[in-house]
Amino acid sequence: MRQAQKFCWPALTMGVCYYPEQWDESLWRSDLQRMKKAGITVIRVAEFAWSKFEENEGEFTFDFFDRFLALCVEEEMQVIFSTPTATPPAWLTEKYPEVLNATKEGVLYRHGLRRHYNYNSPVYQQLCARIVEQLAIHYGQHPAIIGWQIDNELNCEVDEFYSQADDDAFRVWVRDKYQTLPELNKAWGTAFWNQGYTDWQQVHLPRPTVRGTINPHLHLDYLRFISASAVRFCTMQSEILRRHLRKGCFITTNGLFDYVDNHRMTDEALDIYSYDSYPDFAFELGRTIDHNDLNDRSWSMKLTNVRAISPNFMIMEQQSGGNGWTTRLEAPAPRPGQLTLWAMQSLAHGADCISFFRWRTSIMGTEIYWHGILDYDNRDNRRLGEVAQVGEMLRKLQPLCGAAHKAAFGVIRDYDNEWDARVDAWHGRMHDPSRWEIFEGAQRSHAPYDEVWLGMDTEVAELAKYQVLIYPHAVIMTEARAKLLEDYVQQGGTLIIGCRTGYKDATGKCVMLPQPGLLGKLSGSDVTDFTFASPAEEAPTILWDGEALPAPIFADILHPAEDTKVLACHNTSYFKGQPALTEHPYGAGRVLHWGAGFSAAAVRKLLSYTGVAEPFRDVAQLPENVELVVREKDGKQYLFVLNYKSWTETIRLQKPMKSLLSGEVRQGEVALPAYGVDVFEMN
């Protein structure tokens, strides 16, 4: 069973990120007043600030944010601190330059950008631990300070590491796990072109290779080794800060990126977790945009996934200008309206704090098209008017702090399959689109969800809270998961399992049994044929009640047992008419195993038959374009409605609500206008 949080938010509160090192020091009261004007009371600075601590090695000095955190005392502004590890200062890389990252070919990256470091080389280890000391003896009881930010957007930017330290710490870590090395040889099934190893010294970390192709089993261990040398490196941290810092305050770091185990880093590092939401990388310059594609939308799957990790998460970068740098990212300024519907899409996924990224756009260096709050010009605009209305907003939400999202279902992912689907292209090929296709229909059916991630204590208690759990493509199933599975059916849950199930273990290697392997007593299904759908024909459906259904990428053949019922057919090719969707009773529950990639409109059919498709339809109807979100809590439920489009779209409410924004009660059509936000209080 995963921990509780260990930190929520006392109120709904607004912030925003800011350089003092970036401006002239005559600019700090202003903004601090301005900021306050605006409504917020909260900001992050420092995590670039290596050099205002130690210029040089050794010469440790604090008089800079001394005299800022001052100000912020006197102006009374909260400030989350945090550690400067993710740019390490130029006498560091020169001196140590086996702290740097490098390229799989050996190639160092050097100074001059940021996350330029490996989390594994123990001379950055012992300064980042020494500076991260320093800084928390020095602010630990600083007043001012409220929170503290480990580094910055681990993984971000580069999330591979190739350097020397980590050839070393790879082998150790392999070592640890299998001990010996038959044992090694075995998991790694280096039987197969004569990879075995005799010596430790032959283990290494991915290398150039013939055709770039890595050994799928080592590749896996590979990205687990990534994630724990990233947790290690924050857990360091973190525990420097704790035996130094004034109590209440946290201790948090920002993500969301690959090949890290947000969630074991959360249990073992952090009090809540955060996330930089930037949905304007939606509409980069260069990308065919579709007026009914779901486009910024499409950040609350992000979302989802965050709220996973923290259920009242924190927004520390939220987006409020156009994205951009001097060498990529080119895309528009929020319209009018769009900062505030960002912001909103955030608080209703689960952030309790948003922190606007930045306050002003810098003058200087890469991000410069990076734009903040305010323009160049430092003048009030636009977009600091609509941040003061967020922050009004906020204040008539406060009711919602800390309010839990009401979800209808629940879609099971785990990072051993997430981490295989990036080695094996065949896996991957399924796992991103049926994902985004699950995302899609519940969104088309209002049909808000969780995400459910199994680790290794998760207990049946936890998935039992859902009536119904979509576990897309366990390509990778172990007997602890599965028996986890079988009590979650046997106690009346409905799970529904995709194509391409079971056929692996652990370690990546496929298993001698029938698909879906560990899950065959469980789903009553027994895969006899399986196929990726052919270039050569008609697009693959799936015959289900007349209707023929998208059944995209991958076909499974099913065979069902005597008890299991047949709901639906493959509809083309070889296999036309051969069992396509079955149903097996287990318990007082069911299985649902569809063998095929999921279509948004195959999830729109299966949300339905389970009954859980538009769980809001009695107190709402809205049209497609109109995103549904329910947070609930003391026994209220509040009903989030975010239009994204550039048009109005009318709603029409079944009861009488009030609106927590407007104070009114509506009932009947609701005008929602060009990316217009409203919340309702349902009793």
Contents of the next structure:
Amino acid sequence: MRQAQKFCWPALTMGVCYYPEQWDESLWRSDLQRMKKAGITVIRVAEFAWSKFEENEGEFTFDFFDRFLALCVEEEMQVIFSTPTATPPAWLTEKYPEVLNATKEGVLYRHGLRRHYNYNSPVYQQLCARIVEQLAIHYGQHPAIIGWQIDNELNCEVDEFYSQADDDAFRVWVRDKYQTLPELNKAWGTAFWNQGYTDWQQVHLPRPTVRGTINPHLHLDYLRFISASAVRFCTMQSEILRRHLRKGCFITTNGLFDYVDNHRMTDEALDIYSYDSYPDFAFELGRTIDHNDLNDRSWSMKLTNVRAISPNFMIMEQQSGGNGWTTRLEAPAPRPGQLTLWAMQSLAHGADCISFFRWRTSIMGTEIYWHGILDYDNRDNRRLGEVAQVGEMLRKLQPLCGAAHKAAFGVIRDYDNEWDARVDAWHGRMHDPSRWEIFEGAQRSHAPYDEVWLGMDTEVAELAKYQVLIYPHAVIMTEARAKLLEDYVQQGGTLIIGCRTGYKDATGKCVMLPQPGLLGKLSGSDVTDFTFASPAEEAPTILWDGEALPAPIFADILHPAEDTKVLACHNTSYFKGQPALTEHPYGAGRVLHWGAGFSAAAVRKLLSYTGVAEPFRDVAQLPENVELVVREKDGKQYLFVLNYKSWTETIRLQKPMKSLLSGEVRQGEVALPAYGVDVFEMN
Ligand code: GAL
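And the form predicted together with ligand GAL, for comparison with the form predicted on its own?
Below is the whole assembly, all chains and molecules, this chain first.
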């Protein structure tokens, strides 16, 4: 069973990211005072400031941050201190180029941006361990410091590693995993195209190959290795910090990036997980903006993922200005109200601390267009006004601190399938779109959901919290997971699976079983034929109760077992009229097998059929454009309504409810202005 979250914020808190090393010291005090005036009580510092502590190798100085932190004590500002390992100093990479990451072709990433190091270089590990230990010894008991951030955004910018150090470490990792060469050859299916290994020295990271295609089983292990390397790097730092930190100080890092098992990392190394939320990416130049689309609202999907790691997470970087680098990314300033809306989106989904990025826009470097709260001119502005307003709102919403998210159903995910979907284009083609369509279907039917991540130690009790679970395309299925799902269904759960379930094992090799493989007994269905939707034919649909539901990408033609009911049939192509959706009673529960990729319309219908659509319709009726989220604590439920549109939307409250924000009791039609948010006490 996963460990419970180890640190919880005692109150809803507002913070900001600050870079004392980028500003004249004469600005520090007034910056801190202005932050406090706006309601900011916590700052995150030092994640890129290695040279302020070790300008030359082995010579440690602390006076710069000593001065700054003394001021923080005076001004009663709390601090989250960071380990600065995301940006090694120039002396380090110049002297020890083996610490650098490389492209697959072996070209080293050089000094000049960030995250150009690799996790596996013994030299880098030693130098990082040393700076972290020095900082922990010097600042571990500092009265201003309440928490620590490890590194910055592990696996951001670049999430593949091809340095010599990684190649060496991969060989060790593989040997540890498989022990013998015959086992390795079996796992990687090396009988295919004569890829067998006869010596461990022949084993390498993916390297340039003809057409760039690599052995998929090796590739899947490579992604697992990247994750293991990132987790180990983080754990190494956290173990050092833990030896020196004041009791009560928490450890976190900010995510969420590919090829990191965030659950494992949080369990092993962190007390709370943080996320950097930038919904303005939805409006980046070059994107097609559909005004009726979910756009920035889709960040709720990412926040749902974050909540599955830490139920009450923190936002380390919350959007406060327009996005931009000098070389890429151009997105507009948040419209009046949007900064507040996005902060409330984070809060609704489980954040108890929201820290904005960044206090003042940088006047130098790559990110002069990544706008913070203040502009270069340092005057009070519209965005600072909104931040102060968010501070006011947090004060009124304090009863919500630590509240749990209330979900109508769950979506199962696991890292094997996440990463296999990156390795295997056939899998990937369904994986991301279905995830999106499930989110959209749930959002539009106001059925909030949680993600349930399966790990080695997941227990059935974690699944049993949900009356309905969707496991969209569990291409990889293991005996242990099949057993877990069986227990869940046996006890009364409803499991919905999609097409292409169960045709691979944990190595990514295909199993010689009828699909859905190890879930066949549970689903009472047998896939007798299957195909990609042909671009030469009409868009596939499935006919369910007279409704033709889009059934994209892939079709599984199902054959029901004797006790299995056919609910719907394919409506197109050569398999028109053949079973497409089955329902199989099993124990006290049932399994629905949907023989296609998911569409939002199909998801809505499946949620209605299984009784979890619109769970709060007796409380509030909302237009599709308004997001509904519910948090609960101490027997009380709180209803969030969020309008992401630039126009007013009208909601209907079915009973009198008090707004925590205005204090007014409202019932019936209530206008929610452009980008407006409200939070009602439901009972
Ligand atoms: C985050 C990062 C910050 C800053 C911001 C804007 O990914 O943690 O340091 O770079 O994006 O680009």
